[in-house]
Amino acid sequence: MSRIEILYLSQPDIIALGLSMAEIIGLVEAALREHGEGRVEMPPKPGIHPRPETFIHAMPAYLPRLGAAGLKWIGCFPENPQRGLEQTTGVLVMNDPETGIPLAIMDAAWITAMRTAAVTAIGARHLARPDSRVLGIVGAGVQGHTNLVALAEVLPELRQVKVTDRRPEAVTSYLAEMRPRFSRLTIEPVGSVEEAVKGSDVIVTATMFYLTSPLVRAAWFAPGAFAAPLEADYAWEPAAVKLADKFVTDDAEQTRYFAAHGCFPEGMPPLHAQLGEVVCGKKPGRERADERTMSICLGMALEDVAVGRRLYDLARERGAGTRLPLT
């Protein structure tokens, strides 16, 4: 029997491969198109919950046309930063679709951060006004950073970014990092969620699951705006969510499951489409300048697996990572 080795890629290994946000958006959009066309295998993700308001999820997916198969094992523990640890950590295992043999195990936190932002950007590409100029970001953490990077790729008219966070030090760090990176943008701190949301053409809330009270009021969600809540509906009052003329999610079954287990306390709004259906042209995106549009995407394994396949191929081409014996 042949000896089997598995490629191990740490987070520094992955970052060193230099996969750009533009490339990740392309990979994720291709995966969403496959989902929209019904050409993926992706069972519901099971999970465990070792502590209150935490989870560790198993997320498998197979994309035949992309030659990508794998599973992400990802945990979110909101109290970790108080211990000097990252809130979100995990691994992605890639398999050979022909033999089932594990090919690689790699850090999943960086992939999760980047592909989540890519989904926001793809939603904006189809659901935001093309002339959107003002972005409001609530939450200056990892997703606040990556979502700006991704949205800057797809919104050429973007000029102003308003950012707020309950932690002043997070905003200070955000400005220090992002201002030099985006000279074409005016990035400014604001003192409240209301200031960040009001008057914004695109709104990203990157706060926390399990918030006990909403942060965004219906009166602040203006006609023509596109909203991307990254914490399901927890940061938005139900009346604000119901204002959306087009409500889009990544996976309808998954979103209905969340709705049955605590999300959307007044009922899930009528679903216009899954994002993949919009990407592949089965359902329309924005059709009027005054439409309020909202994309609540809870994350799909196919996004991670598509990016993981590309990272694996790049690592093999460049001799990156560490080979470990499996048998």
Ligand SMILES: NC(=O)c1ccc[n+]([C@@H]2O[C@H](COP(=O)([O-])OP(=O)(O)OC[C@H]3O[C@@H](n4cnc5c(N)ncnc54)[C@H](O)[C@@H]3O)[C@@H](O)[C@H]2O)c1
Given for the second form:
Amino acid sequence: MSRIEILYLSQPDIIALGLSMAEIIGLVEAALREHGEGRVEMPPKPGIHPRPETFIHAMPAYLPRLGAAGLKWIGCFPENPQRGLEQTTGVLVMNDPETGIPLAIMDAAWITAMRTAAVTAIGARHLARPDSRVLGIVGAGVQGHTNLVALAEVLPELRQVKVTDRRPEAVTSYLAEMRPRFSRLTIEPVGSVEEAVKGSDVIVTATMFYLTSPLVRAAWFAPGAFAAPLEADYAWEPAAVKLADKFVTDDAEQTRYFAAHGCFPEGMPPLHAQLGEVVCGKKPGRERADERTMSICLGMALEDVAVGRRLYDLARERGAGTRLPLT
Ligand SMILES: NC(=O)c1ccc[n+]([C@@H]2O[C@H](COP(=O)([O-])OP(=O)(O)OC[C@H]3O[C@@H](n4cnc5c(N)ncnc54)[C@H](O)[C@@H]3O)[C@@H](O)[C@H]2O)c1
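Okay, that is the form predicted alone; can I get the form predicted together with the ligand now?
Next comes the full complex, and the chain you just saw is listed first.
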């Protein structure tokens, strides 16, 4: 029998491959199109919960047309930042769809950070007003950073960013990092969630699951705005979620599962579409300038394996990473 080697890619290995946000948006959009067309195998993600209000999810997916098969094993421990650790950590295993052999094992935190923001941007491309100028960000952590990078790719008229966080030091480092990267944007700290949300054309909340009380009031969600809550509906009061004229999610079955396990305390709002159905043209995106639109995407394994496949190919081309004997 041939010996099997596995390619190990650390987070620095992955970052050195230089995959841009624009490329990741393209890869994720192709994967969402496959989902919209029903050409994916992706069972609902099971999880374990080693501590209260934490999870580690197993997320397998197979995209036949992209030749991408794999499994992400990803943990979310909201109190980790207080220990000086990332909230979200994990690994992605990529398999050969022909033989089933594991080809690679790689860091999944960077992929998660980037692909989640790409999903927001794809949502914005279809559901935000194309002339959106003002972005409000609540939560200046990992997703607060990558969501700005992704949204700047798809919103050419974006001019102003308002950012808030319960930790002032997070805002300070956010400004230091993001202002030099985006000279076309005015990036301003604001002192409250209300100021970040009110008057914003696009609103991203990127805080934490299991918030004990919502942060965003219905009265602040203006006609014409697009909202992308990343912590399911925890940060938005039920009346605000209900205000959405078009409510979109990534995967209806998965979102219903979350609704049955504590999300959407007043029931899931009527679903306009899964994002992939909008991407592949089966359902419309925004149709009027005054619509309120909301995309709550809980994250799908197919996004990870689409990006993982590209990273694996790039690493092979360039001889990057570490080859480890498996058998
Ligand atoms: N849907 C998905 O696919 C997906 C993927 C990754 C992360 N997420 C979710 O996105 C959220 C953010 O993740 P992250 O990796 O950026 O976390 P992070 O810890 O890097 O950042 C979260 C930030 O929110 C701030 N925050 C927390 N509570 C707040 C509050 N009440 N008011 C203001 N700021 C507050 C924290 O201080 C922190 O700076 C989490 O809920 C995570 O579960 C979703």
